[in-house]
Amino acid sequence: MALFLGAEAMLFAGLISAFQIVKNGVTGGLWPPPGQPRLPVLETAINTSALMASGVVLFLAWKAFKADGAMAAKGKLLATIVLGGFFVLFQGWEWVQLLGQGLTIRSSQMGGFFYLMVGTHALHAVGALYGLIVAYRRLLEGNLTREVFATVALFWYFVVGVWPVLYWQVYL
């Protein structure tokens, strides 16, 4: 998983500098281009701190499956999953409304940028609540091994992290 996370993180690294090349090199400086709609900054932050804090609970889910085993962090790993839950859908409702107001993924090299490094992290982030999703199914069962809740954290760890570094370059 760590190698995995290794090659995504030179992923988003790429898209980053892409994104910064082009938005850096627009004539005059107007960015967002003229005629496109302002990305939604306070509304996305409301959705990041819901991300945010699923990492944290996410933290204390491990602590309790470590020292008091699973039904300890039944609680903790059910919020996270909610949390990330409302992360993804809230990030989902927010490209219907920017399609509806005309962003889309040919406007605008803005609407093509935002897309696919947003979008890029949505097939992540859907990834890992899968993962913790199974995570929960296996605690559930009484087989959840150390290894595997590690595992699934550390990718959505990676979600989390990731996030905020995004919405500085894409939302601010």
Contents of the next structure:
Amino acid sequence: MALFLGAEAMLFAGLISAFQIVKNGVTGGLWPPPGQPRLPVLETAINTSALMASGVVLFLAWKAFKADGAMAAKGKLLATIVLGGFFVLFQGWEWVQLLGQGLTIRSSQMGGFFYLMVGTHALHAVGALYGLIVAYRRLLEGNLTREVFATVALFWYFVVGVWPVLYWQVYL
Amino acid sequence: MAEHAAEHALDDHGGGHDDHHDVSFFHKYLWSTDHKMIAKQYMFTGMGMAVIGAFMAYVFRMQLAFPGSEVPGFGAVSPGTYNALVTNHGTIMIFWVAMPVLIAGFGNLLIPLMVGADDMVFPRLNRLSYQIFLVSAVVIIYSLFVQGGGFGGAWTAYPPLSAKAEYNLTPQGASLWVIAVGLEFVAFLMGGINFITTAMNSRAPGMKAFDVPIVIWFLVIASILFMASVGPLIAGAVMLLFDQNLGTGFFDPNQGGDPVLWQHLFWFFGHPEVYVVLLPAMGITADVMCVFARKKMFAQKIVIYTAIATGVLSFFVWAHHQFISGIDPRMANVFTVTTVLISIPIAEMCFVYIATLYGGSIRLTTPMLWALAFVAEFLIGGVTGIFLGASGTDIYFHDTYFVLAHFHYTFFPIAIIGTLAGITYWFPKMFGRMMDETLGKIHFWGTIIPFNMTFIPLFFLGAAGQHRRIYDYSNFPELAVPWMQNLRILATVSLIVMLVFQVVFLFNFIKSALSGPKASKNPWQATTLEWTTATAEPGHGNWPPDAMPNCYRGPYEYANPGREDDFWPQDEPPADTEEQA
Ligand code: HEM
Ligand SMILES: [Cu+2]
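Can you switch from the form predicted alone and show the form predicted in complex with the partner chain instead?
To see the whole picture, the full complex is given below, headed by that same chain.
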């Protein structure tokens, strides 16, 4: 898993450097491009906090799991899933808003990179969320192993860890 | 399963968890999780693709030698077809021949056997990796037959040509090309995870880092390089697909995009990729040379450190492919320096190989001939590369046949010569039988001589200014002069001679696999663990579960003065000190 995430990290590094190259190469330094909506910095900051909180709660769940067994982690794992789900849904709602305001994948370089980068992250978030749900179901069935939990958690930490970098790069 | 396996421990498979004996053909050959079977699947697929890639080379070389004439077995070549053939020849040779055979094929075959493990750590992931790879191969071949024809924008797929159908005229071919390459990357990511974890975690008891044979070291370093470099290109591939199909303009200057950006993403992967395929070939060569020179690897540790350093450096040379793409000249200087720097470790490795041979008792078997040829031919590729790495000379040489000849002098030794050294050497391990030495040597000379006669003329053509990726030189009067056309014909005829000699190999390969003389357990008197299995061709599980090998020493204990035998297997327990005295 760690090896895989290393390759994944390079994927995001590639996206970010591509974005920087295009952004800094814009003639006249006009960024964001004229006529394009501004990205919702504040709303997304709230959403970012939700995601960060989910990371913290997951860490607590992991500690409880190790110390007091699976059932002790139940509530916290569920909370992680709820927070993560909130993040993904909020992000989807934000997309709908932006599309309504005329920011599409074709409308400008900003639109293209926005949907590309945030979309890539969203795909990872959905995948990792699915992993968390599987882990939760296993927990209820009483056969959640440490390895499975650790793998799923690592993937979620990756999703949580990449996001602030994207937020800083794309939104700010 | 464990008890069941123990029952069968002594059967002729000598295998471990061989718990399905009446397996169907399907399960044995197509759905197997045995690393050796997967290795064969990769190798056979790669060899099949090599035949396709070579056929393409035959067709476009015929067009260049005899422009406009009907090519026997193909028909007349139109300009669009020519471009599609060249593009897919390059793509197939690198991604569907060199990668699957060298990394996936030999990686799967050798890593578990040489570190003394019964299989890969994640066998099912391994099987999935091959299946995805197979799908990718089908997609790339299918892409040649869709409406508009195969993609013709070169294996480097530079935009805007590759990004917009109105330029490349192959809307479907171009997208299928990207999808095929992407699928192939996913397959090798899975393989890479397996290789690295297996070599790190499944080593035989007692096997320390420097007891691991060089070829395994190099395969693992290559896998790490691949995994670290491929991410940005996957990002680029997605962007290219979006540009092609969703109307984005990431690489289209008309829409504010940056075409040179693709070049960065491509070559950031593309240059390490050269070392991804080079390192396994060098590893195979090192092991084969030690066995047949009956000597320790010269400076074994230094070679390993050098390879690691080369791997790191290979991430900082990519822009030497872009000297004339309008990059900042100051940046060109930096990349010239790093490129010349990276030639130092590679040159050092060639010297180390020669030093390994020095004073050895050399046995000129077929695998040894291939290994020696690898070093000799690769040196030509390396030396000519220095002219291209220096930005000044590259401005002249860029995109000429000089470049083309240079990289064929690196890729052909890697993908063909190194592979053949490995196949002829480990053939007894794969099929339990020996190959015919006489046929092997006929094939060797029948390949090496025409290979040089094909590509040496291309250096001269390139130096005279002949550009790459040109369909017909008759349109360029100064390039259509008789001496140049004669060299083109010489290259094409030599290629045909070389291709004919491959029939000798295929015949030898198939006949030996089916009815060659049975191989003994350790036919080459080698020291490494793959030769310690109970039978020459072990079953699933490699060793009986109660007889997994231990490792007591390094992999190159040849001609040890204190011993009667001139080789000292890694798994042989140290003799009692008293007995020795
Ligand atoms: C079987 C012998 C081979 C011959 C005669 C041959 C010949 C050629 C020729 C003449 C071209 C350039 C055509 C043009 O630019 O118009 C070419 C391109 C290329 N070949 Fe080969 N080749 C052979 C084997 C290989 C192998 C083994 C590899 C790599 C493993 C390889 C990789 C490439 C690549 C990457 C290109 C560049 C394609 C492009 O321009 O996009 N070739 N080959
Ligand atoms: Cu390079």
